[in-house]
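We begin with a single chain expressed as structure tokens, specifically the form predicted on its own.
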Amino acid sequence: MSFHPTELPLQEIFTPGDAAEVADVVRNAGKARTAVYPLGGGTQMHYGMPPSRPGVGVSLEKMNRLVDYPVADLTVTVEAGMTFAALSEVLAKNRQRLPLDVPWPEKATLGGLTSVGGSGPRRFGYGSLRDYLLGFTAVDGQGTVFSGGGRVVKNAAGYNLPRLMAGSLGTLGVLTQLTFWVRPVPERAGILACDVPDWATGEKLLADLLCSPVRPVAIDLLLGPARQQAPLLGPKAAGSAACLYVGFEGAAAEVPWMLETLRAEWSAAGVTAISSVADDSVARFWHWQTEFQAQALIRVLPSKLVGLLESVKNIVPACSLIAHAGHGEVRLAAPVEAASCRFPTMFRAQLRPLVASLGGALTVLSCSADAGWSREDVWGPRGDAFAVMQALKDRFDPENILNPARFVFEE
């Protein structure tokens, strides 16, 4: 991580107990045009541009209560300061869960996770956080409490404000309460893995999955040092292009059937080095992937992914790559010597043009204040949607006091 909450330029930290107190803090800061930095568990403070000016912190650590949990409705409403681990413990008592892959869940708050709007390896099967956010309450940059969405799964009234808030990095409002759709805990989990000897074989194996009767929740390719560090025993033959991991979750009879079906398909295709793990080992693998420290996130169409991986390895041969092939996301960790000095130059001159040529997007995940990253380096060039985004920012936060300069908006 590049910096910690204690390193933010904070003049004072407030710990409000409810939305009305949050509104008072923001309203007073707005009158003085003082920056406001929402604070959760501090697990994602390396994400986005470094803060641009001194301000006050709004810690939600006291706002961590369970508000409503109608179990049969598969929804739960919580205050934004509750940690993901605490929510998971509540849901587990009824064999339910919020199916997200969250780094450092004991510290990560639900408000912070929503602001970042990230996703993990099982997004292919379950979607991202914004797919589960049904409603919210927040305080805008003028100190006004407002809400969006609702507490039911089927809610088609008005604009979909929850999707707007998810991933806005706290620049549109300070989240105070959240309602999520939850799902039952699956009975079994398993992963089937194999070596990919070359890129042509990798392309074929991925294409064959589209025609297979099995339904994975994750399809991952691991390259470079990452595949050697992965906490699963399995095929890691020297000289192979990558290792392919296909994950399954479901009913007790369903998962073994999918594992055996895919194993038979791979054997028929000539794949020989195949291994599988189940249940607890699977959970360890997802946890390791989720906390994997990457410098950049690349998004491309799944059909472009194999070509992207081959090109990136030619540019940065010693890098680690974790590719979520099902939904076209690649996390890149540069080797230490490149990350510390050559990575910014290599990034601008080679990686971003490569991704742009494939119609993809690239975001810097860990941005240190002394690396000289520009806003375009971190978030990419502004697209056609930026004018709409700026108009929304001006409406929700006209004085630009909420997390100023950390997202795509200028100071």
Contents of the next structure:
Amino acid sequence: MSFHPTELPLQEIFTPGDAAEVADVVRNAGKARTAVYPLGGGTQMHYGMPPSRPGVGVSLEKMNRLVDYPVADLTVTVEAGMTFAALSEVLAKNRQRLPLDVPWPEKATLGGLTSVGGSGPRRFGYGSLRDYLLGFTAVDGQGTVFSGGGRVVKNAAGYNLPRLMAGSLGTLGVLTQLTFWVRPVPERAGILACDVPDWATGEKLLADLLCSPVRPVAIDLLLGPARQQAPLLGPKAAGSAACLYVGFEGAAAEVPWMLETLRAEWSAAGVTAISSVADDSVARFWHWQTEFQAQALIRVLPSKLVGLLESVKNIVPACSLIAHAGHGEVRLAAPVEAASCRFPTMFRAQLRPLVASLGGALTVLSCSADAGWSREDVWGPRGDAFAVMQALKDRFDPENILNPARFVFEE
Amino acid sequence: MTFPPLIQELRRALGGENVISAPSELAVYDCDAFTARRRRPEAVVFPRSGRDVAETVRIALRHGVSIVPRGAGTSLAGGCLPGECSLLMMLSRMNRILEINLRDRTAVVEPGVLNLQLTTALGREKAGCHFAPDPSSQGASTIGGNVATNAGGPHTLKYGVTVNHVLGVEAVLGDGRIVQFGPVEDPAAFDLSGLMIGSEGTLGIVTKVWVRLTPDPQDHRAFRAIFDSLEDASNTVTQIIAAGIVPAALELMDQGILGAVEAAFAFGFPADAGAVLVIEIDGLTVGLDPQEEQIVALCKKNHAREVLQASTERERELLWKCRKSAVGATGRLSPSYILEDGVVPRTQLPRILGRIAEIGRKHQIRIVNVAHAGDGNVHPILLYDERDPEEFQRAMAAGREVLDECLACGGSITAEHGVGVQKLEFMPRQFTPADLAALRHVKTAFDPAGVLNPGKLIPS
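And the form predicted in complex with the partner chain, for comparison with the form predicted on its own?
So here's everything in the complex, that chain up top.
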């Protein structure tokens, strides 16, 4: 995995020390309509379209300080260049955390994570980053420093700008400071796993989970080579459709109770070869999943998920699929031979129509410049949101200098 | 009878029975639950569908009038106050639950569906899940209104506010286009659904909502902890949160309001209590004992006189009725009141409650308190007699000072009621000119003509 921003056409990299210095960089760049590329830990350089317009980098590496951590309020304010690992370490001393699954946490910055707005297996139980972002400060495309939200956990003053910034891929502003709501660390964690012999059984097990008193934080189906590579001992019966992993977190008494309850339910339903793991192994499993290299992300309503998996397996038989079945998210990794230039064609002809027919969203997560991906291949056709998004873009960044070309906007 | 051209067009588009324009009939629509300001709309329209809403927006654009969307009109901040030359759009007749999908744990509802109507329907189906936002107005307020204000309620301490429970919306924008954002989250799109929640009808008129349904807890226990002093009660709240316990709800009522509540519901609160905390924990049965022990210990440490569990479901319901109807019970204390909605960082709760008492003394205004204490969300109720204009002015001044104090504590002027017109003057105190400009960017991107609920949320 490369973390260096060499893929960006950078003429110069600035390392401002505060929001005012970021604003100076943006203002100066704006005078010449020079592109501005915000740089965090560089862990998501493969995400979005490869940019071609030369520009300047704004590295947030110096802006990595803890600004305010009123522990008893369960909120924390940090500069955007702080890494997730650094924040997690501070929070852990007080048995608190930001309950997000983050790839390469030693490198990934809070600003970068907020811009990308990704999520992982435990989103089912905890929601995504945008559920935890209470407030921010950013620099817009004209070099104006502005803030949205606040430092309190409930706030109805003004529009919910934190929701707008999370997932906007740096196209509306360079994030400089962020305030998050944090949570207590649960005492225990555990996973119960079983083989899913066929798709109908898979759907039944998923539907039954909704009626069970257990409260999973993650419900995952693993298919293909990923299933063999998973760092958990577990049943991997030949000929079965998938492996189902159900994750729990909670108080000391809760997790063993949920593991036992679900095990009993599965046994009663005729499921055999059930395995479970606890605590440290659980964290390793989520971490492995989070850093699993996928080429595409598909989202559908949970009820469509099993049908989707079955169809995708028919289109790309040798692929790996990690499916977060509770919230309807699938990560697809194609075998190397399919990831060649034929891949975009297969996406256009088969995958995207399939996902569209299920009312879902398909995003290419990793595209190299030479594979022939178009903007529509990567992000999908423009939907209802686009006209409003463009109007927002025109206002927050009228010269179109912030992270141009990578996202859905024209260069 | 002949009507002006605007009314004629509306009647043609929506049907005469869905348009009110007689001045005598308009009088009841001149304010919402914020009664300090009133204005009559040009007409009131009752759309039956998204298409009706879109058609009304197009007519409004042609005639240069604005549209003020309204659900049940329970806004406490004047969010539904008719504007100058405005049509009031009542969404109350778009009140169908379109779909309940238990496999996806979602429901699709029209904006006029009452909050409690959905939860009642789910109970009837024994769905095992509910819509989590539970504002005290939930028997009257609509889900469209909850979306407009990003409504909260007691149980949002654990479960989050409306934005955490909406997957998508269908809405009519300021140009009359019908759009859909969600329910499947698309990385290629900004979170425009999330942005619209809490926008008080200024960005679009929501015509359909995809809500997330939350599984009912396996078990719950409700307690009332009686304290001699307000300070002990508020210290308990901050210590419970600091200990990493997340109760389902953590509510505070002070001595002033307890008297009114007791007179109304005869629950049995001691007359001399300084404050009461209503604490609910929920979740798996096996997890409740340790939580209960910790909470009771913290209450005792802070000198709670007693901590009593609601022993029956009926008692629990009555306890919640007392809390949720507390504001209404203040009618026994004075003819009129101003209900504020400030929020502070949770550790600042003792400070803000102390300051509120001082402010009341300074302005000679009696202030009683309820609070979603676990969230740091205070609802001081400033009592006055509207027949006494001088007292009204003092109450207003005290209210302003309370909000200033919330800002001084690092908080916000509204947690869940919205800005409406009531709090417009505070926006420049909470936000910089650049912050306000960013809000205007959002407004003009959605509604360049300014037809949707102008004059609300952002100061001009």
